[in-house]
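A lone chain, given as structure tokens: the form predicted alone.
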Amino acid sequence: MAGKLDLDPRIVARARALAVRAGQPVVDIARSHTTVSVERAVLRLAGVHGADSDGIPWVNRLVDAVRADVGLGHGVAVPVFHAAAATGVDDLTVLAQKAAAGAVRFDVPEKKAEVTAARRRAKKSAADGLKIVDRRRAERDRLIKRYGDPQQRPWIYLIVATGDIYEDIPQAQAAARAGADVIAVIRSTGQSLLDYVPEGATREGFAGTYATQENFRLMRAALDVTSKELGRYIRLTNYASGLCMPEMAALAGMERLDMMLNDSMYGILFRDINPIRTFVDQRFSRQVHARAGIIINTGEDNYLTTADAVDAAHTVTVSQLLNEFFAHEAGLADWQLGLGHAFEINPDLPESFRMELAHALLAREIFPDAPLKWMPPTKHMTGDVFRGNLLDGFFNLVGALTGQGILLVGMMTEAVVTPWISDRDIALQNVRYVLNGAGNLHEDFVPAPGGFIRNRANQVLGEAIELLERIVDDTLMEAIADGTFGLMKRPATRGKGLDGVAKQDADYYNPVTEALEA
């Protein structure tokens, strides 16, 4: 079926094949390396929890101690469980406390029987952690069956960001009552660059609320109450990005979050995190998300805030194709791919709305089974709230016309202030008006054969293929280094977190990866 844009299926297939060729060398790197965050995620699933008096998680203390004694190349599982057996300490959190005090040293056992015993204990502990993830996924399925999904698509996605989890909760519940289907709790500014996950409930943040396991638990419990009240399941979103991507994924799985921001390149481009660190962490985190039944949200919309949304439209398509390949390789299904794109063309350009329609419909047709995440205008919001509300209405209309899966509510006060609750109410009214009045308009909307929208979509797809061909020749790492995406130049030899990357030794063992790939 050619679809509404009359795309040649052979050309779409070629684009996918090129994305596989461009992405496979990166997967090979990810499969042959580990990071401090991957190893910490393994230990979190094995039961390590809590933090010391300085707020540094015990899991960080334990991984740092292992790394100081034997490095990361073997993985931490065998040294940790071997030490636990040798010292008679069954509780890994207690072992971490002893290691931080210098009372425990780590080594890689030389005897095969000791290695086998350590692996067996690590495998059991990892399996116990994954059972928690499995139970939480089954719990979600039961609640969705009990309360139901929203009647309409796209799902209405709304952001909460006060800095205080106890203030976020009533705001999130109020948003759900006003029509939001998905609540996203924005992280505190800069958390993506912390190489540890803060502990406990937090009441201070900067333009957002710290992502912690306890904050996840509190918000999920509150939205469960609201789901029962409203008779529809309210989904919760946070961030598996930055230097702690694998740990965030593990915590999200254990606390039943439903969506996680998890782009393959966002941290590289916009947080200057080392590319190798990011791709290794990204692969592990997506494996966990696949097991947990979590929908990922990718970040292609961000490219259009730094690059021109018309000239760089094809880079969004290329990134979506790469994200799809990386996701499938990690085990995610199409229904879990909230591939991102955005309404960011300068509205003063002639035919800007028709180009937005072309770009949005192109994504819908290339990825027919993915719940695409449609992002509102930000770059060209001027502070004129009346114009902003109108732009958001046009954005909502594109979402309806092109059958998007997830629609992030645009705020007319974008670029002016952090939205008030009243601003959110007006924004939700805008969404409801469009979806109520034109929610099924995509059934009737078919661009004219040979017309502007079809021609523009095919042009962008052609440019995407040309770029993928160059990436295959030059490698994805070189393309990232050259500023291909979002105009950000990020070489693989630089960036934050590189010192936390290690090449796997021949005897590397990770019981979580082993279970997830089984």
Second form
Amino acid sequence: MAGKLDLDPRIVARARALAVRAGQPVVDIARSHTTVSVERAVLRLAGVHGADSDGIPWVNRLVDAVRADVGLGHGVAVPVFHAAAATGVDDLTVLAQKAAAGAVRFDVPEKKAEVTAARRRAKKSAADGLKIVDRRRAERDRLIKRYGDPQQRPWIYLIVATGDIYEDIPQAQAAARAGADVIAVIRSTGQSLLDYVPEGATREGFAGTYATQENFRLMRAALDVTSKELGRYIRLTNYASGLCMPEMAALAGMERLDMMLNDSMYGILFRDINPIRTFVDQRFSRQVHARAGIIINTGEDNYLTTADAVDAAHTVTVSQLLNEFFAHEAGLADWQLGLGHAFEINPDLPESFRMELAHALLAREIFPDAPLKWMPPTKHMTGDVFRGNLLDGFFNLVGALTGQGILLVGMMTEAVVTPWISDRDIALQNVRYVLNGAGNLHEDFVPAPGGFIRNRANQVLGEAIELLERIVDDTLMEAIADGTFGLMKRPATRGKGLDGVAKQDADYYNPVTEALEA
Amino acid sequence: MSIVRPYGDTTGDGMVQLSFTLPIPHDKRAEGAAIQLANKMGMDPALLVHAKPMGDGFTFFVVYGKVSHLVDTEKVQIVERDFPLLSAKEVNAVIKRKLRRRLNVVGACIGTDAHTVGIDAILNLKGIAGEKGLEYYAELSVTNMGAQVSVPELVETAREQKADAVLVSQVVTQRDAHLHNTRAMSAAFREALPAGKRPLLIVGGPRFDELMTADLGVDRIFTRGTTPREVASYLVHALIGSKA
Ligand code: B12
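Given the form predicted alone above, produce the structure of the same protein in the form predicted together with the partner chain.
Below: every chain and molecule of the assembly, starting with the one above.
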């Protein structure tokens, strides 16, 4: 597929190098801080589970108790495992219950031997948790071998969003039977701002279903049954973004989710979560995804709903490059990078379709080994569902012509409702028609040298480089504060969840990071 | 002419099209059931032109047919714009002359709804459809609280800012979230402030019914395609009286 735009490889390399320089200071911040959710994820991997009678998870109670006694800067592992040994309570969930009742006090042991002993036990527990993640990954590999991958690219990605996991399951199974390769369960509104992960099977979400460990398990089990029935491994997706990215990643790894929405800036821009909190959480969560063999989906498509898709096309490229750098730095491989982009140009503009093709092909050629995630029109969808179906057809055609990896199926009723069963069926029919009739058209499609598409792609790349140069000079945090992405202005000193961030002390210890970076 | 019927290709033919799903597998009985529904909805004759099985036990139908209902355009209930549409200059002039201070507006998208594009279109300088938002009006003082704002926060800010008007946006409508949130908001203002001190309450969003003001406890509802100028003109009309 490479080489259709005649991009200068030196310019592409320069863009990548600039992204590394722009991103590195943020990585440095991420490496020197921790958050309540990072620490809770450590405890989840160490086996703490369940919630109190108010539905507050024991990991929250335990982290809060440790924090009240010694702060977060040492990491919770040493104080928790030291207290476990000192009180003789080996089961950490029981320890959390006692701590919540005020019956345990935490401290950082002064004796070196005690610290070493606590670290050793923490390391062992974390390793046990990661073993579950490893087993799940091996299980996925086995099942894919047994049932097989989808026969075509792009993989067909469909959303279910009833709010009730027991409604979602039959809908997801029906969607898979109708041709979906990937099922995403959208989360309830408001979940991304909860500073805890709800527990148990849930039936009462708004415009989506709560992401819980039990809901993950139920849906994965149901899709395993369907995979067997269809002879095709059906992948399951959920959302990491929000205040609990690290824990979502840990739970997804332990329940064999296959993809996670994990954008480095989505929470900042679209949920007003504090930038530092997000970057710290994001790095840890991506390290866990890397280990779990999970494919991440980034969220550049969203910028084009608040900013203009032509004017801001280069911000998508810049963000993809940053997402790629952050992902590589966290240990993810190219096959795990579902970098996002979208068909969001105003259809009333002259040449809108040619520009869409140029942008999509640009992403394809800059990231030849990433399974790009191609997102459908949403912003310019209206109540005119007939026109919407036509736009979705053209969107599908761009997907086929430019070799996209994952195609999120667009719904003609996008502006009206969360999808009805018939919307999904009509949308899949649209995708099938295009892939069947034009799936190999990319073999014949080469934009003319010096033509509109090549020029436009090169122009966007040029603008991306200019913007990256500015970001390197001003810092990424400043760029985010200035509204560079999606026109949302998010200063590093503001936003939700900042109080859950702490600087790492010299003796900070995190057995999971240690294992993941080994 | 105040009596009309749907138009297919001939005046008075009454032709409409309808699509829906029934939760039954596709067979002759299912097709009959679809026609029965169409008949009960007033389509007679009803012509079933498409039936397609979906998944286990669902069938999608498209039905064309003639309806006998007559529509009287005189009897339609709508909220007509009952205020003059002013230019930004006129809005500023009225406020300056009659209110003699800036008019305070507080806006937010409340509840767990994170959609800001609609309220920003009305409030932010950038505006929408070629019109600048309320921030552009020199005599309006605008506080845009953004999205996912809780009702208590909104009431508090409205009080602090001495808001003359509160503008609330609601886009997510699943399980009637927009109606519940709006009722909670108007109730909170009624509780927090006595009648004379309460700001003008305005809600907007693409799926509101403009006729529901009394039910929701608000002064005005704006829906799809609203522009900032309409809102500014209404503010002046409702708070000051727009006779310039
Ligand atoms: C952009 C968008 C987003 C962006 C929002 C970015 C942002 N910062 O706003 C992102 C990607 C973040 C997003 C997220 C979600 N979205 Co969304 N999103 C849309 C989309 C594509 C466009 C909405 C939009 O911007 N319209 C343009 C503006 C200008 O129009 P408007 O809002 O109608 O506003 C106008 C009028 O209504 C009026 N108005 C509006 N508010 C007010 C207020 C006042 C005071 C006044 C006077 C007038 C007024 O004036 C405005 C200008 O004319 C729609 C689909 C569509 N095409 O409509 C879905 C849609 C609204 N989203 C939807 C959903 C479900 C979600 C999610 C909940 C999905 C999920 N479960 O994760 C999340 C939101 C999470 C949350 N907590 O809310 C659904 C809502 C379904 C429903 N009816 O309940 C829609 C319809 C898509 C769908 N079919 O599923 N979304």
